[in-house]
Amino acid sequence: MVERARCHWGWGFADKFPDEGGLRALGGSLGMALGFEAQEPRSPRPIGEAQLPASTFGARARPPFFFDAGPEARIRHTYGRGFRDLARGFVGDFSAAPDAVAFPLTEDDVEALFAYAERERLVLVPFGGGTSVVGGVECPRPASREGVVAVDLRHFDRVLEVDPVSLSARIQGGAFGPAIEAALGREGLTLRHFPQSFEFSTLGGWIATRAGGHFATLYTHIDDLVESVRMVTPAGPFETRRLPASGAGPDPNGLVKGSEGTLGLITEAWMKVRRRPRKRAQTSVRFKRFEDGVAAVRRIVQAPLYPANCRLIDATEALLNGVDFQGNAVLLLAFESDDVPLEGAMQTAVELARECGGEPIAATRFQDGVSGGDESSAAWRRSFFEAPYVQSRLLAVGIMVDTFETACTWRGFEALHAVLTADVTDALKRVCGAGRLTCRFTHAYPDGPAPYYTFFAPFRRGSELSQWAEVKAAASEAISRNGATITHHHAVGRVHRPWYERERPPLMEAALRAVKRTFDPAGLLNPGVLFDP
């Protein structure tokens, strides 16, 4: 069977990119909804015409394990999938390509790679699924180094062991989301971690970036599902003890979670899994005012009811995603369980929403299994996983689309939202001449929400990177100035690092550097992420 080809520059599968007619129709319909015109479609530069520098491996002694210094492997391991990555890939600019890609088969290969990189003065960049939107996998070569090598752990791709008694599973770091779910599904289990990048991202990448997943409350990050982790570092293996919880000093798993490839390569982890849900309750509630929906979410999560889905989307986002066409904000609510009745929790949540001015769109649906659901939730789900494809398509018709996300306290949200809306809208008009900003809650906590924003704007071809940078900076400055976090689940990378430096405590950088010297004394791994080399 022929493997379905991934797009070399944009999101997902290559065969999902539409033809010129499809692009023109998309640009016209979305431009009309957003209030500005799309441009005539342009085609991305084919992979065979991509521009990239010569590899330093042409004259270098080959290592004793598999490397690929060919142009296609290097192109496919150059960028993540943020807007600036897509924009450069679209025009065939792969000037940031690594010199080679390593594909270790075993932990012994990883250790040999570290020795080889130190001897040859190379930089190593861990590359999971390549879905970073914050510059986490793009590494400019430091002046003191002779080359950059991307490290692809695709051969570490199995569920190695399942413990049905403890509800946990030992999974390799290079396993992609669908493979994990397929293997666990045969045991009637699920990890139930579904980030938007689920199809194209790996367990190791999720842990290294503290990825946010399926659950809107309670188990919001991959952090909550890690039981123990094994990471191979230049100084040797680092493996934590498998425990449900511990009060013994600072959490050693915490050194790995969020390390973003700076300390080692995550080769496997014991993860907390659960039985596949057999019961689900879903409904949608409309609000004439977004702020009333905000109040409803706060009351629901402070009850506390812990719904699996508690996503509030504003009126523009509801319109663009086919959820509501009447100018309402919509709250998508869902509860799920293996065997616990859900009627009481859902009834309470709906009543709390009513008290805040909400009106259920349709009767709550209770069902066995995990398929189906109310129409609003189904429309949202389809749009959610399709959104990264739409971002790539709109680039071809001159429309810039990108996102930023944060988290703050409930007390601070109203002021933060007002400032973000004003500053980003102003930047869009000043830099691009027009634009729209939408907001939704991806996750919610008893003490605050995680708002997620999407901006749309026309761009001038040839200036899209500078225009994007100004809008992104306006958003990041507003977030930082108002005491919110620069990222709730997209990670730091190189894009967020200036604002992360303001957010972390002053002693944190010194502590991170000390850990780096212990785990990676030669400074081989992903320099420029989290802190300077």
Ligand SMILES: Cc1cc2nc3c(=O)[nH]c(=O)nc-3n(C[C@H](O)[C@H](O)[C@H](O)COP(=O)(O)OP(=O)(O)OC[C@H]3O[C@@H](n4cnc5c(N)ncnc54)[C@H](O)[C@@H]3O)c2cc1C
Contents of the next structure:
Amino acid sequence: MVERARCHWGWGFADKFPDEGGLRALGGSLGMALGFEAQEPRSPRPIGEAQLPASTFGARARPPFFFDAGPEARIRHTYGRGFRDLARGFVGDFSAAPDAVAFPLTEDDVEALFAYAERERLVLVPFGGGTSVVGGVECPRPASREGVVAVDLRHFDRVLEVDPVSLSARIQGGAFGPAIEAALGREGLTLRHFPQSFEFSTLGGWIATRAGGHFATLYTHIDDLVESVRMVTPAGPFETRRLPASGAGPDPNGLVKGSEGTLGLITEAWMKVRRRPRKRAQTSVRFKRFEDGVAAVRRIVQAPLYPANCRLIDATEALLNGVDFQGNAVLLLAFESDDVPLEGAMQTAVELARECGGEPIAATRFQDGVSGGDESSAAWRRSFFEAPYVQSRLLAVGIMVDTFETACTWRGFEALHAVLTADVTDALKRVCGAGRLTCRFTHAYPDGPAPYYTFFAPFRRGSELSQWAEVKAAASEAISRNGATITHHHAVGRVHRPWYERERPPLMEAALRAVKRTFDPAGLLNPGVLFDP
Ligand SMILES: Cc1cc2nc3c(=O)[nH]c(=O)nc-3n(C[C@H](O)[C@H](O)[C@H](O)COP(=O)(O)OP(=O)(O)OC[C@H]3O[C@@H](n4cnc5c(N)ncnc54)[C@H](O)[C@@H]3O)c2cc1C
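To test you: the structure above is the form predicted alone. What is the structure of the form predicted in complex with the ligand?
Next comes the full complex, and the chain you just saw is listed first.
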């Protein structure tokens, strides 16, 4: 079977990038909705014309057999998929390319790789799907090292074992979302972790970045689904015991979750899975005012009810996603279960939303054993998985799109939202001349929401990186100053590190460094994320 080609610079499959006519049409319609003009379409630079430095592996003696120092492998492992990655890839700038890519087949290969890297003075960058949006896989070569090697875990791609009694599954770290769901689906099970990057990201990447997935409440992060984990470190394997929960000291899984490739390679994990939901209840409720929707989400999660989806989208986002055209904010609500009746929970949620001024758009759809949903939810889902493609396409017509996300207390949300909206809108005007900012809640907790923002702006070709950096800094400063977190689920990487350094308690850095020295005494792994090496 021929593998469908992935785009070397942008999101997803290469064949989804439109021709000039398609780009012009997209720029025209979206530009109109956003209130500024798209530019003449430009084409991305083909992979054969990409600019990258010579590899230090040209002269190196006998690398392991699973190394590839060819240009294509290096190009495809240079960046993640944040705006600045796309912008550089689009113009063929792969100056940050690693010197080689390693594709280990076994844990023995990983151990051999550590020994080789130490001997040859290399750094190693664990690489899952390469969908990081925070510079997690882009590692400039430290002056003291001879080369950078991306370590691609694509051969660790299987669901190895299922325990149907405990409802857990042993899954390898390099397995991609669709492969995991396909294998579990054959047993009637599901991990049900669907980040927007689901198709192109891996279990190891999710655990290493503490990714946020499908569930709006309760099981919001991959953290909540990890039973035990195995990470191969330069100091030896680190494997935790399979336990549903434990009160024995600090959580050893906690050292692995969020380690962002700095401590070892996550080769496998036992994950908590569930039976595929057969019952679903879905509805959507519109609100004339966004703040009434905010109040409704708070009432619902503090009831407490635990909707699987509780996504409040503001009016601009509802418009751009084809969910509402009358200037309303919309709350997409869903409950799901294998066999627990959902009618009561949904009725209570809708009642609470009504009390806050909400108006159900249509009657709730209850489904048993079938997939699908109400029209607003379906429109939302379609545009949710299509949005990353749109981001890449808009780059070709001079429109910058990026997202940032956070979490805060309910008490702090109103002030944070006001400051963020003012500061980012101001930065967009000042730096780009125009721009739009939208907001939605991706996750909600009894004590606060996780708001997620998207900005759109025209950029000056050639200045897009500095323009992006100014807008991003305005957003990050506002988040940091208002006591919110620099990331609810996108991770720290290199991009968020300055603000993460302010957020974490001062002793946390010393503790992190001590753990790093224990797991990776020679400092081989991913220097530059989480703390200054
Ligand atoms: C369009 C788009 C949508 C996204 N949507 C979401 C979302 O809904 N929720 C969310 O949480 N994030 C989202 N992200 C961010 C990204 O997908 C997540 O951070 C994801 O968890 C990264 O997984 P990956 O396999 O691509 O890891 P990579 O990008 O390859 O790596 C990310 C980090 O993890 C480390 N790493 C990777 N694999 C391993 C391993 N096996 N062992 C040790 N370290 C490892 C890397 O060194 C790096 O520091 C999105 C990104 C994009 C571009």
